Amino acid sequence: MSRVVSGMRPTGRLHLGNYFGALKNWIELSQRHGCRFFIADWHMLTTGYEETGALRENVRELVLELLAAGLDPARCLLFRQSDVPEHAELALLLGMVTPLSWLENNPTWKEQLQELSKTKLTRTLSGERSAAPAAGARHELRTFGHLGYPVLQAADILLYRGEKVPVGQDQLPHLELSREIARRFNSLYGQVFPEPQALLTQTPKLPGLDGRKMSKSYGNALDLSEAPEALAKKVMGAYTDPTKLRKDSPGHPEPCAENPPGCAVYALEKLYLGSDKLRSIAADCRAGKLGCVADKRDNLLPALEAEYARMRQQRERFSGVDVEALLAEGAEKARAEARATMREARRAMGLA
């Protein structure tokens, strides 16, 4: 079995762009592979450090979704960052070998560089000091640790001699930015660490209730925790196609020139309906014969409300652990693991 590492980080509730995107992928590798999965509450701090008051409560939060999801702890190991300190130990010393300028050229830091200046220039026009910060120092992204996020990151894999890292196609440059501190530790010290290998997985283009990418800052996201009530509530008033007026008018489920996004209701309908009934769907809003309502209500809310109904059981069943516990555990196994890296790096660094 290929050793994997993952983590997630706790920034609030999961929703099924999450779990497909996700989540999903972990319980299906844990049947598989040996599995490090870890609650990446330092990881969260590299953008969210002035948001901390509710942190332990999503660190709660996300491992009982984890476990409602069907994620189980007795097939991987599951556990804190911030419970292994040689996290940041490697991360140290990672970050005394990686040149500034592979993190300054790290897509991600410079694609969120420019939109904090779109921010600052927006209020310098509007007649407010630019000197000013963009929107409150919690945007504040010229950070140390933001700009380093990657040498954890690497540290994160590196500390388990990850050999598979599950990432979709747009974050193969940031698994490669560990390869090459890797390859540069290795270079300098002698061959400590592996390079560990893309495990590429396809996650499906997931909108939310609006069209747009399913995500929580847009509010149109479907919570893994949503109640009967919410849910229905929410699927009725999910995008459709604007073109199609009337249950007769001719309808787009898929994206094109009259619908650019393609019908959000038809997008989900994929990942939990089958062929045949997909076709039907298709067919009929194609031809007039069946209206946006009448899909929604038939057709994908049933489907969820019986997928979230085994989540709801799930997390009842799970309601009594103590999470706190259950990571102290898989902390413990992890730390045995990380100590016995640790040795050997420190050991190749001439250190004590």
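Between two forms, the rigid core is the largest collection of C-alphas that superpose within 1.5 Å. Positions refer to the first chain, counted from 1. Just so it is clear, the structure is predicted and the values come from calculations on it, not from any experiment. First, how it differs from the form predicted together with tryptophan (TRP).
Residue displacement note: residue 197 has its CA displaced by at least 2 Å between the two forms (rigid core superposed).
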Second form
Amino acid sequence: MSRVVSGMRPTGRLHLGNYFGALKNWIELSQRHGCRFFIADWHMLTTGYEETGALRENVRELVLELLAAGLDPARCLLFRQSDVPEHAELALLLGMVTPLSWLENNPTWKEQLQELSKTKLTRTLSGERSAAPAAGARHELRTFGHLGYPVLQAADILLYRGEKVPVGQDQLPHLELSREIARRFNSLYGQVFPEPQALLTQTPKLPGLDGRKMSKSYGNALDLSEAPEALAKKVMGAYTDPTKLRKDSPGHPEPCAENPPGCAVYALEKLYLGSDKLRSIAADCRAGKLGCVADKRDNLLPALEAEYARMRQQRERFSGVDVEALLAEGAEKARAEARATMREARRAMGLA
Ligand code: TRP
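I have the form predicted alone already, so could you send the form predicted together with tryptophan (TRP)?
Every chain and every other molecule in the complex is listed next, the one we just looked at coming first.
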């Protein structure tokens, strides 16, 4: 039985891409393995340190989203990173052996600096942020904490001697760094930490409603908390195939020269429908016997709606749960493990 560890930042609502990217694995793994899952609120501060007013509430909401999606807190440890201060202590120690060049070359760091400075700048220019600092002032992203993001993430994992880390594909560079940091620590002070491996799902990339990758920032996502009418509206408006002008034109469900991204509806159907059904949908679409409107209405929407109804029910069931108590209980168990690892890490490094 492998030791499974993973975290999620409380960034707001979860969408289907998050679900198929990592959460589905969290839920499946928690049936069979000892799992430690946490809400990475400190990681939120690495870029979001200026706006922290909603942090606590966002943690609560993420916990409720996880429960609604099917994570059973009785079968795994679920806690908040900042409730276990050992994460910070281990991050400090790991930071001592992590060369700056590793962090500066982290592709995620480079991309984020570019991306975030762009969005912050436009937000400031459009005057959307009333509480903006001085006019034209830029949110400083080149901070010690932001650069050290992967060191904190390595600490998150190694603190529980994590071996398997279910994450989305975007986390692969961070996992690589976690392994390098573990290796360096072990080579300096003796074998303390295993080298953690990422665990991806079968479908790490999900198309959004416009055919691009599903992402909150593209505005093309199906949130897990979508109400029935909103779900129907989004599905009925989803990207299919621009060459299929009428319902009896031949369509291209799979990516191809005529429809390079492939039909987003068909890609989502692959997650929910059986292979016989899929084969007949694809054949009828190609033959011009199935129109996109009918396909969405009769095939994708009912399948999605069934899944969403299940989640709505779970959400309802957990609406009265005392999230703070649940997190406190998780943190207490996590701390017992964390303390034991810290004793060993300190001793290995020659500390008291
Ligand atoms: N960086 C991860 C993300 O943005 C969140 C995270 C923080 C994490 N610490 C972790 C994931 C440890 C796995 C293990 O999704």
